[in-house]
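In structure tokens, the next block holds one chain alone, the form predicted on its own.
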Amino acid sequence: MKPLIEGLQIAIDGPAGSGKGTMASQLAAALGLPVLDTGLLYRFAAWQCLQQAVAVDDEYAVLNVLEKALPRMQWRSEGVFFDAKDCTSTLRGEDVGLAASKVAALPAVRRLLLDVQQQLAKQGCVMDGRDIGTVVLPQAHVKFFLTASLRERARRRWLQLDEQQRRQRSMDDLVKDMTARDTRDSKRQHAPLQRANDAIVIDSTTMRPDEVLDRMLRVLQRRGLAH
């Protein structure tokens, strides 16, 4: 399938574990578009703070870290690179994810990273995150909001952990962490997680990834955005 317009922008939002990253990659591959995972930017900020023992809720300190780190970072469709080395797998760690939700609640940090995301999106892309359809790409050609039950989202996150992490974390632990993260993401003052009014909601609790992808592609076809 190919896009019918140049610079096609597709926004995918949703809570942690809803499958937005997986579906963004699959949809982008189906359309031949780059996929830009904005969550990795906040994970990068959190990772740099953790590396330097900087408090992730100290806005001024986080901005200082990013001022030095961003010029050494490259954000490509395949992930985030630091000093030309792929650090994407490190950024996917559970500890980094928990810290990232705190970093993402800092208004000045979000403003700093917003311009980076919007400039990259101009080429056309599938972009996923928590405020893409509402803040980053409010004029996206199509917006999706993925969700799933809390238990199912925790199960998916548990499956992403390596064997050692699974021994250290129970499913109940992940449910508690995800509940706390949902609360932080939806209650934060600046750019909270919320569904755009014109977003198409897909509950993937009982759906396979190929079923979700098929539904997304059919939406694009009906709207004349791809063939």
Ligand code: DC
Given for the second form:
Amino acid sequence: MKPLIEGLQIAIDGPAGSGKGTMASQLAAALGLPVLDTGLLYRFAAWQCLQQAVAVDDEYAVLNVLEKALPRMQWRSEGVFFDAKDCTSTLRGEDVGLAASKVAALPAVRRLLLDVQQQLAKQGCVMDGRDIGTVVLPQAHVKFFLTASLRERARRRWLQLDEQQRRQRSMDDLVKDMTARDTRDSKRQHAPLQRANDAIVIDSTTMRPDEVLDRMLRVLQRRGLAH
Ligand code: DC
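Could I have the structure of this protein in the form predicted in complex with the ligand, to go alongside the form predicted on its own above?
All chains and molecules follow, beginning with the one already shown.
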């Protein structure tokens, strides 16, 4: 399938484990567009702080770390590179994810990363995150909001863990962490996780990825944005 307009922007938002990363990649591949995972940017900021032993709730210190690190970072469809080295798999760790949700609550960090996201989106892309449809790309041509039950989202996260991680974390731990992250992401004051009024909601609890993809592609066709 091909986009029918240049610079097509598709926003996908949703809570952790809702399948937005998987669906963003599959949709982007189906359309030949770049995919931009904005969670990686907050994870990158958190990882830098963890490495430099900077408190992730100290707004001024986090901003300082991020401003210095950003010129050495490259954010691409394939992931995030630091000094030309791919650090995506490190960023995907659970500890970095939890720290990222604290960093993401800092307004100065969000302001700095907003510009990075908007600049890269100009070329056209599928972008996934928490505030893409509401704040980053309010003019996106199509917005999807993915959801799934808490238990199903925790189960999906568990499947992504390796053997060693599974020995350390139970499903109950994951449910607890996910609930904490959901609360922080949706209750924070700045750009909380929120469904845009014009977003199409897809509950993927009982859907396979190919079914979700099919639904998304049909929306694009119906709106004359792809064929
Ligand atoms: O999607 P993720 O798990 O990789 O995101 C990591 C954290 O970053 C998550 O707790 C919320 C935050 N985030 C955000 O606040 N806004 C975004 N656009 C993307 C992620």
